[in-house]
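Only one chain is shown below, in structure tokens, and it's the form predicted on its own.
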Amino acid sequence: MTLAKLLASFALVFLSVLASAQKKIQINGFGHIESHFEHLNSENITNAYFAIGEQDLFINAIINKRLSFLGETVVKFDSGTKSNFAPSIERARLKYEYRNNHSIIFGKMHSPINYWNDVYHHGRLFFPTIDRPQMFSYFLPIHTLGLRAQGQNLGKLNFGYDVQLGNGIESSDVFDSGVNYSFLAAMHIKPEYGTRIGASYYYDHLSTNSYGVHAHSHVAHNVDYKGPVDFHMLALSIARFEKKVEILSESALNITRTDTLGYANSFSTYLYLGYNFKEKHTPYIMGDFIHIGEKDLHSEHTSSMKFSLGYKYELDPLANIKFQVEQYLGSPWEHHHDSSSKTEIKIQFSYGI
């Protein structure tokens, strides 16, 4: 058999397998490209640049009536590589529905600690704003690798619960020292269509105050303190997405305890308000405040207020453009902790395939 015939035969076999699997496997890709204009007020520095955002491969597979798989791999910015980009496995989980709306989930997953982290993945196409709330950069545990019991849409209020045990903030995807699992319990109700109210509690013991792939974005992590930290977090989410009005409120209280300084309280609150008109147009406003306590040895002490005015235009269900003007007061959360304020204009094109 010639090479051409061999390749043709392989292509036919591959296409037939792919066709038979189309009903069970769904593969999507998401990404975004941005333009930034920023002025650091206290330093009188202005920067203008374009940026490639995260490129997200999203896989859903139905293995049988009870068993399914969800995978998400993202290529994102990484200053430790020559190209400044590197692939990252964000989710790889198996879900087994053992009884009506009750499931066991095993693998790497987003921690269901608040509405944003539980509902949105890395595709910015679905974000109501350009950026995540500031708490994602300071103390919110984004991922967990472990075991999770889940219930969804139970009773008249569509009650849901999640109980999760897994590798904590200091762990990697392949190892964690000692016997020290993180714990999360979350619940929510959906009293009517488009409305969800939820609360959660998270605990982890950080023996050396380090961080791994499951932690927050490490923007203000305290690298000097290497002692043990007891990490507690309480979160409250209120989301209402109607045909016209969109409301999302995310609040979190982070309580840490160390033998050195005792208890420290840090908190964050985020509020988004949007209004849809003419189907594809959504102007919005957003306020975001975070405070890291002076006694907190897990993160560096900081306070930051962020206000945004934005506009989203939907080109297609799988493509939109967002325009956002931001004003920071306090210590901005990106790479300018010594700046007292920052003004930024962002334009983001988000897409899915």
Given for the second form:
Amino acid sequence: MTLAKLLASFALVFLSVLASAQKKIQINGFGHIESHFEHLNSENITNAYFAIGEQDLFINAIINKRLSFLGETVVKFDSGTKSNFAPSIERARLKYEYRNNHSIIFGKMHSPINYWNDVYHHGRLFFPTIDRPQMFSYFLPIHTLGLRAQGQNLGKLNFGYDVQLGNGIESSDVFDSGVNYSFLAAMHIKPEYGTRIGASYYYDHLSTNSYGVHAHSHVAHNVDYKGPVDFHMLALSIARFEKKVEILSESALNITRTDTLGYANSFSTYLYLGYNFKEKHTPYIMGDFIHIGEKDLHSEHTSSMKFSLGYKYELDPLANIKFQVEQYLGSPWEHHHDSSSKTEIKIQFSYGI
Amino acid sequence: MVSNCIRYLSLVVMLCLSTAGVSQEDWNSITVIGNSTGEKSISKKALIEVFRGQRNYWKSDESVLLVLPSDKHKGAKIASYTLYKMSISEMQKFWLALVFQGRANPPVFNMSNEDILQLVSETPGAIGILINFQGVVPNELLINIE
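Show the same protein again, this time as the form predicted in complex with the partner chain rather than the form predicted on its own.
Starting with the chain above, the whole complex follows.
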């Protein structure tokens, strides 16, 4: 076979694969850019700056009739690198649909612990407000690497369930010491289009109260305590996104138990109300409260309240701009000044391609 | 003062009711086609559920592939309002969000009735919507709306 024939055959195969791939693979990119103006009341300091947010590559591929792949890789801020940015695999999972609306999922995924974490992931384009609820920065286990059984849209109420076993809060994406799987059971109903009500329970045993890649943002992690912690979390979500009115309520109760101080309760609640007075215009208000209990040894004791007034304008289905005024109220906290009293004005431009 | 308040409230209520009543559904313009779905007829409610990604498999065990008019299709607005009660851009965002959640596979958007007909006729499990279609649809593909 001559070289020209070989190249022609290769090109033909490549083009047919490409044509087939166009029907089976969806690739999207998501990202956001922000502008901040903040005043730290307790220190009387004002900062104004621009910030590049997460840049997200999303792939959905149908491998065959029952098997599909979903991948999400994000380049995001990381103070440990020279450029202050590093890539991170946020989702990489295979889904096998063994029966109508019942699946087994294997890989790294977002824990379906509440509505926000199950629906929005890293796509700022879909966020109703600029930031995630505060609980994401304190005690919410965002990711899991493991195995999940999932069912959805079952019966008249569109019942859905997720039962998950995976690497816990202390693990990495390649290793976990001992036999310490985390466990999650979640359920939801969607009684009518646009409404979803859900609840979940999460359990993990932390041997040394450390954290790995699946935990929260660690801003309140108690670095001084190295003993074992039993970590329980109950979450409740109510979401209603209809033509005019948008409501999202997220609540979580985190119960930790240590041999030293026994049980400690921490909780957080987030409420968003938006009103689409025109198709592309959504003014909104948001309140967000978090309390970490005094006896909690997993996280440091704190209380913080945040109120926001915002406006979202949709330039396109793939681009929107949000303007938000925020007021943080809470006791000044020596390890993390972001939670102290401050006023902030933010503009976020988020996009998808 | 009180009567002014009542008048104002009445006006607001009337405005809300008139807005809520707006509907641009047009079932008469829609022809449903499917390939090896095992369905010869389908109710409007069931059809809407299928096109909102609530069903993954047909009774025939073929996986569901949705074929919808793209925004370049002349009838895209009819499809989006009738099946989703949304504008075209809202429908596109609905699908982008659902696929991003990992809870559904993406539909295929085609620019013309002819492209939709061809893809459905070539793909077992596919279901598509033709808008104001004047051509001939093979009987084995036709699904009646109940």
